[in-house]
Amino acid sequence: MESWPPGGSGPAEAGPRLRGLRGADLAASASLLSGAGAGAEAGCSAPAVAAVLPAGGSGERMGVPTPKQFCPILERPLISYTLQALERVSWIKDIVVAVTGENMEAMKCIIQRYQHKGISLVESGVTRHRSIFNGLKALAEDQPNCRLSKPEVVIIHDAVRPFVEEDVLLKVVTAAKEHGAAGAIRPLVSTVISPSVDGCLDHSLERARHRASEMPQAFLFDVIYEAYQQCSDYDLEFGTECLHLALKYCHIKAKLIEGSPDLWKVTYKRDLYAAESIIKERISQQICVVMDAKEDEEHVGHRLEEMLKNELNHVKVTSGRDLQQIILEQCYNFVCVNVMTSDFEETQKLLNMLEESNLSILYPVVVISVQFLDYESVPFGQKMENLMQIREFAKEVKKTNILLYGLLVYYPQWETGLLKAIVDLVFS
C-alpha cells in the first residue's frame, strides 16, 4: 500500500462516544463524530470513521478511453470532486482509494495538484469487491509499514458519485453504529422485469415495494471485514452489493436510509454533462460585491448590490466587507466596483487575495471588474487606456484558474445594460 501524501491524517482523535442515535439532530451528531460537544467532557471516544473508494473501473459503459473517474469536468477529474465531498467532513479521518497500478501515478498527481489531504492509495483488484477488500485490508492494521488505524465504522462510496452530502453520510454512519450496516436507497425509476430464457416476459416486480440500492453505505468495520474474509470467489468476482455480504456472511440486516436525488452515479457520457451543469449551478449560488467605499458612504456599488438582490432571488448576494471570511466560505463569484480609485486598485487587491488563498485550485473563480465613467467630465480615451489593463491582468490570472472580465460603464445612464452583463458573465 502507498500513502499519499506523506504525513496525512493519522489515527482518529479521542472524543465522545456515539450511542444509539435514532433520528437525532444531525448537527449534534456531527459534533459528536468530530470529537466536539458536551460529551467530550465525559472522556468518552467518538467512533473512528474511515472511507473506502473503489476506483479501478475501466469506464467501459461510458465508451471513452479514459476511465470515467478520471474524466474531466470543468478541466478537473471527476474523482477529485468526490474526494473533496468526503474531505469536507471533519469526522472522516482516513480515505483509502483503490486504483489500478497503471493509474497509480495519475492518482498521485491528482492528489498533489488539488491538495487533497489524508488520502491513502492501494492497488485495486480486478473486480469491484476485490478492490473494496484491498481497501479494507489497508485499514485492518495487518499491513507492513501502514500508517492507518483500524476504524470502528467504515464508509464505502463510489468514486463517481461526487455529490454526496454530509447529512447522508452522517445518517448511514449513525445507523451502522447501531445496526452494524446501513445503506442509502432511492425509489425505483423504472419497473424491474424478469425475462424468460426465450426472451419473453416472465414476471415483473411491484415497483412500490422495492428500492434502488445506492451509495454511500457504512458498516461496523469488524462486520464487513469478516464478511469479505468469508465470502466466496464467486461473490468476489460477480457480486456488487456490499450490504448483501454483511447479511449473507454475518447475518446483519442493514438499516436502509432514504437518500437524496443527488446520489446518482456518473455512468454514461451524458452524465458528465449533467454533472458539469450541477457543479456550475452550485458554484453560482453566491455573488460578492466588492467596492472601494465604506458601508455608510453613498456609493453606486450599494445600488448595484440591491439590484442584484432583487433580480437574483435564488442567489446569495453579499458585500465584501470581510473579504478573508468570504473567501474562506468559498465564494467563487465577485463583482469588484472601482469608482473612488484609479488603475483598478480594488480589483488588484482582490486578485492578490484570491491568488494567495488558492481558492481557484478546485473551481474557476469569476471576477467582474466594473469601472464607472462620468462621460461629462472624464475623456473617454483616458478611461479606455485604463480599461486595457484588464486584458493584461486577465491573461496572467487565467493561469491560476481565475476568469477576469472588465466592464466600462457610463453613468448616470448605467443600470439597464450593466445588470444583464454581470448576470451573463457569472452564469455563462
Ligand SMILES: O=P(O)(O)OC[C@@H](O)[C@@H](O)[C@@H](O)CO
Contents of the next structure:
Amino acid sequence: MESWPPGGSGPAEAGPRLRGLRGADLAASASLLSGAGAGAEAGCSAPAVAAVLPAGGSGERMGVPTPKQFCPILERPLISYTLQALERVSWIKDIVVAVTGENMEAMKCIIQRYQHKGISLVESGVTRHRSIFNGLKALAEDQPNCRLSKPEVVIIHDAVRPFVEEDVLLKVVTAAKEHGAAGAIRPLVSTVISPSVDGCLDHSLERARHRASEMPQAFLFDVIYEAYQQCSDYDLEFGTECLHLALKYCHIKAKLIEGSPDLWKVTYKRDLYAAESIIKERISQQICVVMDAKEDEEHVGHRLEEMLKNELNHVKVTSGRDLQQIILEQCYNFVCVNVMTSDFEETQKLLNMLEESNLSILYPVVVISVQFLDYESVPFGQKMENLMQIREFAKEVKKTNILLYGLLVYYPQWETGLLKAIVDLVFS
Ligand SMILES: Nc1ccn([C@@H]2O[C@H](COP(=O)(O)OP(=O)(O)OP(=O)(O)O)[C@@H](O)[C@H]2O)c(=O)n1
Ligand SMILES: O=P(O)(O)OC[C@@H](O)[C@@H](O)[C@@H](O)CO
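Right, the form predicted on its own is done; let's see the coordinates for the form predicted in complex with the ligand.
Let us now look at the entire complex, which starts with that chain.
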C-alpha cells in the first residue's frame, strides 16, 4: 500500500499499517483533499474519496408505509438532505446510493428535482451489509460496466443520517488514510446490558467504557472491499458493523473519532420530528429586511430592522442592500417593506429574484410582504384590491416552495408607536 504524502516511509511494521497524515491540520487536509492548497502544489496527490450511502431499507421501526429515507421533512425526502450534506463537500468525488429496484425511479426523480450532482445508483441488497457491498462493487474497477473510478478512501454513511458536517467527514477520512479504517462514535445514552436465556439480567457493561458506533465511517477502499469479499454469509445477513468486518477479515483496528450529537440515525417517527425541528431551527437563523427606499434612513424598514435585532436573539438580521448577495448567502426568511408604492413593487421584485435563484428548491422560503397605505389617501376599493392581489401572488409562488404572507397596514400619517404594533403583530 502506498504511503501518503509521497516521500513518507513505507509500512513500518508487519501488517497493513500505513503511514499518512500525522497531526496534520484538518484545514490543510481539507485543502489537500480538494486538490487545492500548498500540499497539492507541492505535488502531494489528494486521495480520491467516494461515498457509499445504503438506502435500501424498509424502515419497519418507523411504522409507516414509506421507507423512512423517502419520508418528507418540510416536503422534501429525508435522503435529499443527506445527499445535500455530502455533495457540499467538494473533495467527495462520487456518491453511490444503494436503493431497491422498486425505488430506483423515485430516487432518480429526487436527484433530478433537487438538482443533486455526482450521484450514482446501484441496486440495494436484502441486508444493509449487502447494500453496502453492492455500492463498493460499483466503485471497484474489477466489475463489468464499471464507469466509476476506484477511490483510495471510501466513506460509508447511512442515507438516514442527514446531519453530517464536513469536519467529521474529514476526520474519518484522514484517520482512515493512516489506520485503514475509522468511524464516528458517541457516548452511550443508556447502559448496555446482556440478558440471560431466562430473560433476566446476566451482566451489564460499564457505560463509561463503551461507546455507540455511529456514521460516517471511512476505509481504505482495498481494506473494506477485501473485507466484504471475505465476509461470511452470516455476517452479510446479520451484521450491523462495518468496522467489525475490517477487523475480522483484514485485522485493521479502526480509529475511533468522537462525533457530534447530530450524527444520530433517523429510526423512529420521533426522529423525523426531531430532524424537522433541527432543520427549521437552522434555516431560521437569518432574516433579511428588504425595503423600497434603502437610502432613506428614516424608512420604517430600518426601524423594523433595529427592533428585530433587539427582539430576536441568535438571529442574524440584515437589510437587503445587495439582494443577490443575501440570496447567495442562503437566507430563507424575508420581510419586504413597501412604503413608496401601492402595488407591492418591491415584493414582486424580490419574488422574481427568489424564483430565478432556485433558492427554494431545497428549503421553503418565507416572505412577509408589509405594505403601508395612508388611511386618507387610498380609496377603500384599492385597499381590498391589494388584499386580493397578495393572495393571488401567494398561490402562484407556493408552487415554487415560497410561502408568501401579506400584511397591509392602513395608518393615518399622525399615528405613533406604529412600528411596535407591526413587530408585535408580525412576530407574535
Ligand atoms: N437492506 C437494507 C437495509 C437497510 N439499508 C439502509 O441502511 C441504513 C441504516 O439501516 P436501518 O436504520 O436499519 O434502516 P432500515 O433497515 O430501513 O430500518 P428498519 O430496521 O427499522 O427496517 C438505512 O439508510 C437503510 O436504508 C439498506 O441500504 N439496505
Ligand atoms: O443497525 P441498523 O441497521 O439499525 O443501522 C445500522 C447501524 O448499526 C450502523 O449505522 C451504526 O451502528 C454504525 O455501524
